[in-house]
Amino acid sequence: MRARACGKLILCGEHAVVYNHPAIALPLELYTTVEVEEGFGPLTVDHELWSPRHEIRMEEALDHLFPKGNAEIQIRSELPVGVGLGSSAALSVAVCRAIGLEGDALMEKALELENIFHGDASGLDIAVAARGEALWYVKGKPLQPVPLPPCAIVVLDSGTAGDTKVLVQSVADRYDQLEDTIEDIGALVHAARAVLEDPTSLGELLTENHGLLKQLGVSTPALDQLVDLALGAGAYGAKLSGAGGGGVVIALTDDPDHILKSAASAGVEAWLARSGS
């Protein structure tokens, strides 16, 4: 069977969502497609995706799903790995769909696989990959669709990959020192939900969210520079999106071409994630 699932962008709330605070995430129109055929003997996987570190976790996840082997799996993806765009969740959902899982069974099994990639995953990436819509997400609570911001979103790539599992554990190890900052992120997400259709107010909150993520220690100088680049090019707001340690920055704007040109001038890879309404 053949199936696919989409990537995601976290608008706000990363890391805090692990501790039962809300997060808001958007679907990304980049997909991972998985084809599964019955095989004979050891599990075989045809892919072109993963760094050695990510490949080890992918193999662990697929061995968990196919403990007896006897399957041939082909993976093709438009999503870069390790940059905060939900590549592992898209793979987890797509491969579970390809073996016929759906509904709660799909969500539960896909989350098991995601936990192999990322440790104690919140489930947010799985939810967006499975639903393909913008969501208000609180761990263990019913999913709530939310409106998309009525402006363009540009993604700027730092050119380095982070390690979500390591970063999540790093925050967990320092939770006692970081609890107030995590609480502030949770409160900010509530404020963002109230202004999702006001780009100016939403942008200010996203930039503030980036500052809080810096306090958690998950940003990098390269990500901070991309935020400054986007703001200097007229973005309403900008922040890292995902676990950090590398990966991407998202920028809200009504003039994506200006940000894209500024990024190109700086030698930064950037693309339009959504064009706005």
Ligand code: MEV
Second form
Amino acid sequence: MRARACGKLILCGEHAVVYNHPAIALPLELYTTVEVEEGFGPLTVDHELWSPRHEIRMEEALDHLFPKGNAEIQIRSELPVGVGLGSSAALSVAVCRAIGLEGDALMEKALELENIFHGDASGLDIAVAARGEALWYVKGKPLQPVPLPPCAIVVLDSGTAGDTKVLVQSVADRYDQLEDTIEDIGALVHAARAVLEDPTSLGELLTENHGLLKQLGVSTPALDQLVDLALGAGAYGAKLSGAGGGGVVIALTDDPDHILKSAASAGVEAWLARSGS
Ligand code: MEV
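Next, report the structure of the form predicted together with this ligand; the form predicted alone has already been given.
Shown next: the complete complex, the earlier chain at its head.
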């Protein structure tokens, strides 16, 4: 059977969502497609685009799902790995769908796989990959669809990858010092929900969220520079998106071309994730 699942962009609330605060995330129109056929003997996996670190975790996740082997799996993905776009969640959901899981059973099994990639994941990435819609997400609570911001979203790529498992653990290790910042992120996400359809106010909150993620120690100089580049090119707001440590920055704007041109002149790879219309 063949199935696919989408990637995601976190608008706000990453890391704090692990500690039961809300987060808001959007689906990306980039997909991982998995085909599973019955096999005889050990599991065989045909894939491309995986970093060695991901490859090891992917093998572990698939061994968990197919403990007896006897399957041939083909994985194709439009999502780059380790840059905050939800590639491991898309894979986890797609492979569970390809073996016929749906509903709560799909979510539960996909989260088991995602935890092999990410440690103690909040389930946010899995929820968006499975539902394919913008969500207000609180761990263990019913999923709530939310409207998409009525403006364009540009993604700027730092050109490096972060390791979500390591970053989530590094926040956990310093939780006592970081608790106030994590609480502030939670409060900011509540404020963001009230202004989701007002790009100016939402943008300001996203930039503030980036500052709080910096305080958590998950940003990098390259990500901070991308935020400055986007703001300098007129973005309503910009922040790192995902676990950080590398990966991408998102920028809200009504003039994506301006940001895309500024990025190109700075030698930064950037693309339009949503046109806003
Ligand atoms: C990773 O995409 C988002 C984090 O909040 C981890 C998680 O929610 O599992 C950093």
